[in-house]
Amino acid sequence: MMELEIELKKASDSLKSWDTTSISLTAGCDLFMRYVTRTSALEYEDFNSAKSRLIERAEKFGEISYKARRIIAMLSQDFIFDGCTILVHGFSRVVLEVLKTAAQNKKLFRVLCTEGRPDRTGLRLSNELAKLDVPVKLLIDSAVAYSMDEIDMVFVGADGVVESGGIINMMGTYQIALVAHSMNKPVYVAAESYKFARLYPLDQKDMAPALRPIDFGVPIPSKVEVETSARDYTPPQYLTLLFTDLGVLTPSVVSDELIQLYL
């Protein structure tokens, strides 16, 4: 058993170096392994029996992931009121199915989609929302502060829910959530549970850097330094609720949920 083990480390292994900037999938793995190894019969089953457990508890563990995002779109329907207005910040898979499921419920809604630099994601989320005939507006990011006094709410995914309760997600959405906490205005963010992450940043340099490149459109000076940096962290304090698979919880809640779920 202890050699099978080990083959699954080598794969989480390598599946993890295939982008070792990304939280969601470190997290995703190590929760994947605690999950699937995390069973005393084990220890007392012959083989194939214990190649049988670990297999039913991989698949139940993808099962899991994979409802998290319906659960996460029922959780959040009743924050959702018929005329609000909801800002977004570039392409979250969980978000767009937390707004899908309220335009099926039928609610009235619009939707301000930033454009989400450096990468653009926010157009192909207000595609999405069109075809799903949403009321949407394409903001430069730039104008998030300008057009706070007409959103209701805030929406975004996350990279990595940390354990301070904060969360790490593409650059932009610590400014956004600093403007809309000064302005009163709620933050929630829709995440699922393994994006959990053993980090605890204690500032925004406090994490290793995931690099982008940015087209200006224009020629930059090989004298000019430019900011490559593709995402920020926002302290739990300008964040109001997380919607997960796990439940409805404050931030300040999440490091004992991080607890449950690496023990």
Given for the second form:
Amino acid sequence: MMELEIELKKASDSLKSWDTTSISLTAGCDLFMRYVTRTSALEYEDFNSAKSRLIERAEKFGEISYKARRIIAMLSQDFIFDGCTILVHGFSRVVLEVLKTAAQNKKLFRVLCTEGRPDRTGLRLSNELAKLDVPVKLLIDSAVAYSMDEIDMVFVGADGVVESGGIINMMGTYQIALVAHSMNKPVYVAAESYKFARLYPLDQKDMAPALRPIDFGVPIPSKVEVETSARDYTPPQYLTLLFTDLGVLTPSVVSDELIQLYL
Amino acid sequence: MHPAVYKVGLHYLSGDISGGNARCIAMLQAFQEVIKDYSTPPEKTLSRDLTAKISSYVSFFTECRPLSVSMGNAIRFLKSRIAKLPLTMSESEAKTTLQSDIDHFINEKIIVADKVIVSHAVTKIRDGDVLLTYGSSSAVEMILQRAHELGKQFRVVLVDSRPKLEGQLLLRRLVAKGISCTYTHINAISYIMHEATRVFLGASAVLSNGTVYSRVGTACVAMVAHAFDVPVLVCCEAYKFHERVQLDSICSNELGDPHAIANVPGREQLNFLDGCAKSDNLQLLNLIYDVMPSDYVSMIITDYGMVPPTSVPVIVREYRREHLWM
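I've shown you the form predicted on its own. Could you give me the structure of the form predicted in complex with the partner chain?
First the chain shown before, then all remaining chains and molecules of the complex.
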């Protein structure tokens, strides 16, 4: 049984090493390990029954993760009312699922998409939404505060949800959350529960760096530095609610869930 | 009155032993001596008689100095262990079990807990940091020493206050280790806070709503840190968590010696309040503890990891359950 745990750990580590910057991958692997090994099946004398119990729990974990997006989409339907305007930042498949389900339920709403430079996530998202016949408007990233008056709510996904209840997401999320908070607009985060990570950043620089090159279109003189970080940290006080497969949670519940799992 | 208990009580009275962990360990070690020398009187059961004896010693300690939350939790633990002893156990067996339980408690809840706290906390210290701390906390001292051993480049700002001036002993030890320190009093806190990148504070207790109960002046430091957007990290072992909720510093506190604030030792010409102390409309208020609301705390570092202040009731709930299973 110990051998099996060691094998699992090795497999998890090699999977994590493929992309060391991805928080959801690390968090997912860690949670999977905890979930699977945290069972009294390990005390069973019979190796085969213990193994089948582990496989059962592993499959259940996989099932929960697959279904997570459907559950989140269902839970968020109550929050999208007819005639509302939603601001979306970044390309999150969970948020796309939420909006797809709302469109299928014949809700009338419009979406404002930030351009999402330099990844151009806004263009991809607006393509998808146009296919669903949802009215979409593209904004440049700097036009968020300008348009915040007409927005009813902000919807973002998350790369990782940290212990404090804050989120790590694409660069620009913190800015949007700050503007929304100062203008009293709710910020909703749609994230699966396997993204809960045991990290606790105290400020923007307190995370593992994830850099990606930015193409400005024109050559930059070599003496000029460029901020290339791909993501930022949004503290929990700027987030209103988290839609997860565990339910609709307030940011403070993330730590409770992690404590119960890790204790 | 057992001599070990008497000795520890006098240490509390004189202030030789101070600080939540030190007081708790001294008390538990005194109780170990008591248990070692204990023999059940005839016609009495060990558990009831020993519990009564412990209670009488606890009231003696309370006379010397009111109990801290850490001591209160340790006493609850000891009493529950005594109550759980099976009646069929022989006296010598019971005594050795209790003594090893106390050893186990001290080791697991204080010594190992401190090691875990230090290992978590040093990950939050980066090169070039300016760490601010207040007064003298055993956990914070261990963190600073460990970070220095690991070769991290940082400097310390130590804020102190009258009348106890507890920071001075900590200052000596840090300087002796080669850590560069700045020493100041709490009246300069708003001046010095803009230099600090992290604030590390100790706690006497953490209450159920995330409120931190610690040495008077800590709340001030945390409030100024919050105003300057400096993260406040409170380091506290989990055995100091308590279910009660306190909204302000007055409803439950400890009063120190009023003359300590009226007089400045060694400066006779500044003792303007001589003779006024007896006046009816003057009350000299020397509070020992104060209460810091959870909004000022960025994270609490415990042996269960780094948690936000909103997760304290979860730990209290889980920790008590583990307690019952022990």
